[in-house]
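A lone chain, given as structure tokens: the form predicted alone.
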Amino acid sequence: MSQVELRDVTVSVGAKVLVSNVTVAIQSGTWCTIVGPNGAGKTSLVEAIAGLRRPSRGTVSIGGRVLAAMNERERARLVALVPQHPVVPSGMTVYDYVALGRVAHHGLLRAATTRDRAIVDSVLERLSLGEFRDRDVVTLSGGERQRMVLGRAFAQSTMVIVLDEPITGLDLRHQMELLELLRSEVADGGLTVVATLHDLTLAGQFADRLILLNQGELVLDGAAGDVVRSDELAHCYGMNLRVIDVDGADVVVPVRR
């Protein structure tokens, strides 16, 4: 059984179709990145996978269960979302923010259990956030804040994490650190990652599989290296692209006409 399955998913707002008839099956322990030009429907698709948008037509299933048939708390036990622009309230400590990920399990009106606290402590340790546990969230740097937001998703203890442009605003070192961390969770913990990335080079290097969208339609779905080197990729972006091998890694370079 696929961990994430989309069947004929269409997402519309009024008369405008954002995603059209997308059918995809993503296996457990796989990193799948959705790429495509602005307006391709990437964010709309990941929001549908995370349960934030209900498809106008078709179904999204996680672990064989249809998201539309669940309430919010049930969905939060199956799939976690790291949005592109997370809301980070002031006056909250890093520990308390990460602990919000456990609300899906113990509810708003019940106190955290010993197990909940142990999970949050473990996440802080894994993400090297232990020294910041009592800091106000607004005092963190961009890289620290993004790790904290990822920590909240990890604390949900789901087997699927959806990330919308998770490296936006981070410098190169922090981009690589965050992506390497996710890669290790996929390789060692069997996590299933569905992400969007603008950087085609990083998308190709970290993902097992790429889905290419254009104008809401699925253009190509395959191994990362195959999609990066495809003619369809340059066509969708409407520009000349060269792919250069650098120490075994594909680097995508735009070329002026």
Second form
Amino acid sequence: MSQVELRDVTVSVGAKVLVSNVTVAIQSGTWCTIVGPNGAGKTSLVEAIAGLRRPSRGTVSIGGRVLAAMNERERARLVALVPQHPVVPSGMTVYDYVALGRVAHHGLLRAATTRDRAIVDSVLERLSLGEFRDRDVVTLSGGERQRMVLGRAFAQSTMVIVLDEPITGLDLRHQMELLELLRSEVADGGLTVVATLHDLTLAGQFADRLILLNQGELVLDGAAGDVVRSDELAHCYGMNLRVIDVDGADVVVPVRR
Amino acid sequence: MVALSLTGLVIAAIGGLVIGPTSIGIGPVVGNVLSHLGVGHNTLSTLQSTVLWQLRAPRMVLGLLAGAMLAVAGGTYQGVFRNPLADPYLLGVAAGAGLGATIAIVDVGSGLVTPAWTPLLAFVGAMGAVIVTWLIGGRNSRSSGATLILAGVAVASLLTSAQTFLQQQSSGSIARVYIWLLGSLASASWHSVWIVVPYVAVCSMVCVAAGRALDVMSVGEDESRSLGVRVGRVRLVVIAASSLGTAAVVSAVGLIGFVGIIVPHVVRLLVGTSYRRILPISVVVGAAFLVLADTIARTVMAPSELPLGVVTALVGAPVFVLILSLRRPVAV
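Show the form predicted in complex with the partner chain, please, because up to now only the form predicted alone has appeared in this conversation.
Next comes the full complex, and the chain you just saw is listed first.
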């Protein structure tokens, strides 16, 4: 069954159309990455899937339920968002930050239950954040901080996690670690991941499927290997791209004309 | 910290009852209270008893209510707007109340007395100002808190200039308008206490209950929505409660400054950044602080009184600077 379904989704701000007529169905337990040049509409599409932007036309459904018909709390139990530039509130502990993910479950007027606290503890454990639990969030390094933001999304216990450029600003090792972690959640936990990534090599290696956006329109939708080798990809970026096979993995490199 | 602030509250309250030009000891006050309950015996003279129950007690209770409400409203605004400079007067409450009171005072012509309907007009002015601000900047749930703050600035400037104009037109009443604007508990009575109590009780409880929502909203509007918070609705409820409580208090005691901005910051420096702790403790500390300030205001230059707003700043600012320099920088 398709977990995330976009039907004819158009997102616009005033008269400006950011995403137009995108129709996509993403299967449960798979990873779909949205690629495309800057200004292609990736973030707008991701925000529509996370329910933060209401499409001006078309519908987004998750688990067969239309997002626009849900309130914030119901939606937050179905889809979690890892934003591109998360706000890190100084003075809050890592534990309290991750526990924000449980608010949609226990509500704003009730305290966290024993179960909520157990889930936060297990997330901290899973993301190796246990030793930081009482630290102020602003004292974490970039990699630790990004893991913590991911932890908040995990704590929401949703079927779908949407990530907007989750590895920006991380060094190579932390990039790989974060993506491997997500990959194992997809493989073992049945999680559905929708992400945007600028790095085409990593996009190709980690996603089951790539969606190529350009100027708000869906250009190509297919298996990761096919999309990175397509002429359309090079055309959208307006440059010469070469795909090299390194030990069975596709490495996408730009070549000067 | 909770125990400490409660102890401070009790000391401030007792101080508010026993300190003053007519000296009344703690023992006789306790004896008098007990005698009302049917135990022990009263040693106070009729004069002392009247001073205690008709002057100091209502004044002390009104001070507690006003301090608690202004402090919790300020803390709530700082949270909902994620702005350390927010105070309860941010959305035009003070300017609206000021205009309402000025209309009432100037209207009498001679300006020799502050008429009885001054609080009512002040209340109407305060709520009117907030409602106009909300209609301009907050109706659309997609608009950000910044739009609302700017709308508040515009409304406040407009009303303040109208108030100044009225005041200048009627030079005879300038002194009374000015005294009202600076805030005072001098006209406190049980009547004013009973009018203010329900507003402060309900509104401060709503603000305190919003602590968890404000903690979530510290990650910003979009992220709070993705975490399941109806940002627009929380903002409406919290602003309505803070404004209503503040308007009720301001209409009874005038524009007491400084409490709403400084108390929550002091509390934040002492207990950390979670609004679940800041707001309830601000209720207690705000109440204690205002009664303490009022006790100073009515005793240091007795029989004349210092304006309460002057004392809150005079006492509060050095305390705040001291704590600020001892602790880490302000984080909201």
